[in-house]
Amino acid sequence: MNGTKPLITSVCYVRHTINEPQACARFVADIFGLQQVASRDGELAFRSDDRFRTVSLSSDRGDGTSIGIEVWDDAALQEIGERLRAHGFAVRPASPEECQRRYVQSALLADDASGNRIDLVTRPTRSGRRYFPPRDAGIVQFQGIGLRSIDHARDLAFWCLLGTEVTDWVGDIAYLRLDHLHHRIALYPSQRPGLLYAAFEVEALDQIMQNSYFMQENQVKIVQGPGRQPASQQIFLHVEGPDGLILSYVTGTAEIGDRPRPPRQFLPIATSLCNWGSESKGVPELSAQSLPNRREA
């Protein structure tokens, strides 16, 4: 961006820590679409790609719940935890077990203002072998992930030292890019941290769709969408799984052009969030309704 060298250039997998492994790896596998993999050290893991793992599910609370970012070398690991210590956050290299245990050759964890624990990574892991899922849910990639967020400010100084932009609000949700596509990852403030939800394109909308009508006819609570979103004109469906675990389809979301423009500002209403309608059931963080906007108050 801005034509230097990035510094982060994915999100890369999620570790995340359930009460009920198991029955969350049934969801992930038989119901989302994603294929399970060889498991270690207690995680069940799973791929969406040609990454050697994108999710991994594990009832270990003392590891906790990380997201992968990939770095692009260790240079740039070098700088971002500079800057990330300059700053005040926490940060610390990872030990040989800890990268092994990652699937990629170095590391640094680091804690965000609100204590989501992001794994700053170099070269993870991919496989040579083709994603083939269980179910054909038209899945192609990792996309992104949503992020809860309660000191929001401090948080978005954390992205932003990562080299991450905002591209849009939706009040005080924060859309941050990284690469060419609109958004990676989107900050929602909260009155908890935590993942919200990990995001995965499908092939087009054919497969929001098929995979919507699959979830209502296997009764799997849809926690928004379909949808659209209008800032990044990306087309979604939030479904929840057990131990409250979201995971969205999405596709169609706009790639940012050549030509500079600042972020744009959107009201803190049903429609910013869906201009198809769709509303949020029971996740205060995904509906207008909790959306605060510090600019009006």
Given for the second form:
Amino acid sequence: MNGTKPLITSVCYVRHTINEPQACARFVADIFGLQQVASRDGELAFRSDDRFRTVSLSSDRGDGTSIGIEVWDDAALQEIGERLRAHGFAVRPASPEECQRRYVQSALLADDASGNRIDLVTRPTRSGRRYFPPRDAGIVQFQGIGLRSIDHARDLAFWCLLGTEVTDWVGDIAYLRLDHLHHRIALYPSQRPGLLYAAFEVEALDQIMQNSYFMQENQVKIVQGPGRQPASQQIFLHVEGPDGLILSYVTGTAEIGDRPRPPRQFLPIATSLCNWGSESKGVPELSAQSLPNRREA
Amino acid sequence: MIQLKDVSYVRLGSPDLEQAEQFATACLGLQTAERSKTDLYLRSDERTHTLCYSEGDPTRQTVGFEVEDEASLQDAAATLESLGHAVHAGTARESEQRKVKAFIGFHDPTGNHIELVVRPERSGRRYFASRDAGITGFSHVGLNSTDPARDERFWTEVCNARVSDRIGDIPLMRVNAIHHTIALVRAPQAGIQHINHQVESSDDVLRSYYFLNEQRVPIVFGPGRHPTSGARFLYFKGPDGMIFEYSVGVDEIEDETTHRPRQFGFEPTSFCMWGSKPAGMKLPNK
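Could you drop in the structure for the form predicted in complex with its partner chain? We only have the form predicted on its own so far.
What follows is the whole complex; the chain from before opens it.
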């Protein structure tokens, strides 16, 4: 932490590279319920709250993929840049074009140890118009992300340099907090890097369940859920669109009080990932079978 | 007017008590209170029993409602007889079987067997479930009705039930503050349409959904949420085809004098606002 101010304040966008932009756009807007907004540079962009955009899809493998992390101000940005360089992470300032493409004022473009691209940005653009989705999925805001990690010790070090804290462990899955919520980022040990899911907060359990039946009716693959994470109390539904794009509805994430506590360790078994009893279909990172050191309860 | 205080118990015939006990304890999550050769008493709350299986014909089904005292019971008997319902005065032995001080039996206009009871027994020991389903108590029943409008008149005009809401011509009726204790459902013959137990939280509803699925218990409706009472629910099938429900968060009617029943259309969204569709239950399914 930088004095009393945090270094970073939010996960502000995901930029995803996909092969079938049109099919993905239909899924994101018509099925999942985000509002499509004007796009440029061949990107398809979407809103989920008062931000100008929180999701973009692109077929540009070069500069189409990254996670946006909002940094407090330029001083914090500089501090983070120095810390990351000192620990051997690749960081470079974004060009004006790169900033423009991300709708931010300034940015440092970094790579974590797995090769995930993390944009550290200031002043991401907000919109004066309210969010108006194409269907009533009950989305309140972009909530957070799950990230795949092939080098979890180094990746964790990366995030800790940014000022995040581990709130809980499930096996080696780390839940990271950067504000009052239990977590905004979850790091999942994996065989490959990349975005695992982007999560959107909905109003309540009602919307989780309504979306669950909506997905069943529209024959959308439910990757996991409806379920509830024991560590964070978060109720979730993970659904999969074209190109393996996983989007999630979440609600009820616990808040962390002012009193510090050490991270808690949960066993790498199914009931640590969902205490209602849902199990993941086909996504190894979300399933207990793939967790190292798996033991029977 | 007969004043019902609360639903007290359900008595069900079953040809296979062992199977009934297995289901009630391992799946439904009740506690066996007492078991004889011919009777199986099950607990779900502070009462000594709320469900009793007796060896016999599964179409033999009875719902017991509590009334204030023995004087009320005598008045009720007189009222029912004056309206042409044959009334059976429970014998001492029959009362003992039901663990009540006294009772009378009669049939409602559809032919459902109803008992009115006085001083049903409570237990000093708390309810301790055989599986952690989160059950907090027995709460209401769905009753078949061959003519819901006629039966609604019987329950409201004779038994002081009040309509909280209607879905089509199905009335959801309360006898105390709880949104409904009796729901009438159109059916070709008499019978209990479902038996409800309340659970602690919506977590319990969802946990049971995954648990019962794994146990291969047929889920017939839900998980869902009733727009009428606000309850989150799950319906599933037990022995002899009986449907059991878990629910949580049933509204209470705060102002008895000003509550006006709402009318819901007879369609799936009136039964579930989440979008679940009844399967294997006699409700609209389009």
